[in-house]
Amino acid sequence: MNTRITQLLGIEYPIIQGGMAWVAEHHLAAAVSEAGGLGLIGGANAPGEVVREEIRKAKKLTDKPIGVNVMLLSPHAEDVAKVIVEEGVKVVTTGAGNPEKYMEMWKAAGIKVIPVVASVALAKRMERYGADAVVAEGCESGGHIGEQTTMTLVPQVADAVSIPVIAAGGIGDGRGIAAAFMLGAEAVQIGTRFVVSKESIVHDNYKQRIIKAKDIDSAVTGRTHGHPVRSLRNQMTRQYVKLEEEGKSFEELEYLTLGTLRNAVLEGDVINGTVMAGQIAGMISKEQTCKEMIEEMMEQAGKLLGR
């Protein structure tokens, strides 16, 4: 399937793996690069070097194009911002924040960016700036959201931008990836369908809660103060919806999620860890290498849109 996307990635298929924090690292990243998508290594709070490190064993293991992801809000951005020029990184994903103040520098390296928007307005300045394509994530991902749903978003900003555009939330299978290009996509960010690779590192304790997630499993907490996120209900996220409720600030409710998400995805804390998973969770039922997810979701997109 080739579009826009997969030839300025220089990838097969056009899927791309969201860099998703504790998630998405060399394992991950490098297997779904070899299965012709485009892998991506989270930045998240990590320090320049630790990133340095992954990016170096991912092409150890793959020498298909792989990306980083930078977490903008992230103490350490400048640093893993100018690694990744050191390094050689050939696509930047960025998120939680506005990535101008490196666009001169990426650019003139030759690096691919695209920034995840999550409304028009942004879309269309990371335009201005040089983007080469922009992820448009609607509110049913996991993590950080806004409050857009994927169907509304993706073809306003699809309207708005001449550069392509790769829909994100609620999507993780031929079916959301066909819809996707209905609606004016030229490529999907796939996150939860993923942590369940075999490939994924994830504590065992998280992959069995997504795929035994039902339709209704998904809470957002935090959007008293601005900062939704999108999870799977357990204990913690009960705790802090009720803290929420009393009105507790935005610190204290900070503190109740520290370390959180580590804590579920290398230690399998699924009870009073953070498990983030997009809506999608309860439609996944097993674990799969990432080659045959891609190639199942593709082959379903595939028959789904006539080729």
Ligand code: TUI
Contents of the next structure:
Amino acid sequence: MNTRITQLLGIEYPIIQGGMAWVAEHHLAAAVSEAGGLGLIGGANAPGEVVREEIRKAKKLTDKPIGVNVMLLSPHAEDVAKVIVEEGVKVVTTGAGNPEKYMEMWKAAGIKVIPVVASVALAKRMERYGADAVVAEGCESGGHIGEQTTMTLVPQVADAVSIPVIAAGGIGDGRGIAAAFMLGAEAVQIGTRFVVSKESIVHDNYKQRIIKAKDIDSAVTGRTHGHPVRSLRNQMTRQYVKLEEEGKSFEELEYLTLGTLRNAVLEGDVINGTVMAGQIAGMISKEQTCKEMIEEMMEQAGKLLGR
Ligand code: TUI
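For comparison with the form predicted alone, kindly provide the form predicted together with the named molecule.
Below is the whole assembly, all chains and molecules, this chain first.
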């Protein structure tokens, strides 16, 4: 499946991996790239130097292109933005904000810039600022989300911009990829399914929660303060919702969740930790290598699309 995205990025399959905080480290990114997709290092809240090391470690594991995701709410976003240029990274995606102020620097360095957007307005703005493509991410996704669903967002973004669109949110198999292509996407971004890959360093408790999850097992917290985040329901989401209903401030709620994603991912605390995952978790049933996942999905999508 040759598309403008596979050509732009020099990859075999139109699949990019989500830049998931704590999860998208060098082993996962290298495995996805080695399997023919585009692996990403997730900058998340990490300092620039930590991201630099991750980039270098990933490059030792693969000669294929890898990208970096800059989480724009991070206090280190600016440092990470510079490290990407210094390390000769070829592709950057951004999340949770507007990357305008870094675009000129990245473009001047010849970096392909792919902002993640949750609205048509931001997609159009990013095209004007020179973005090479956009990821249109629906609220089925795990983590920080917007309001639109993938089904409604992707075709509206595809109609509004001329640059290629990558669909994200709720995609975890070949049917999802085929559907995304029908909506006008030229590639997909996949997160939750790669969390349970064999190469993912995520604690087994976290993987098992995704594998055992049912369709209705995720919840969105933080809507009242304009920072909606989707995670699997547990003691943490229940506590958060309770405090949100009591009218606690954004700062108090932020304090409650401090370090809880790390605790879930690295320590396996799936009770009081934050287990970010998308709605597609209900369909994900086993651990496989990234290569097995990608080949299985591409075979299914190829049949459905008659390619
Ligand atoms: O960024 C994500 N997903 C994330 S970031 C993250 S780390 C975090 N943890 C706790 C709280 C907050 C962040 C976990 N998951 N996805 C990409 C994405 N970007 N989804 C939605 C957006 C988005 C939303 C609004 C992008 C831009 C935007 O508006 C920006 C503007 O200024 O117009």
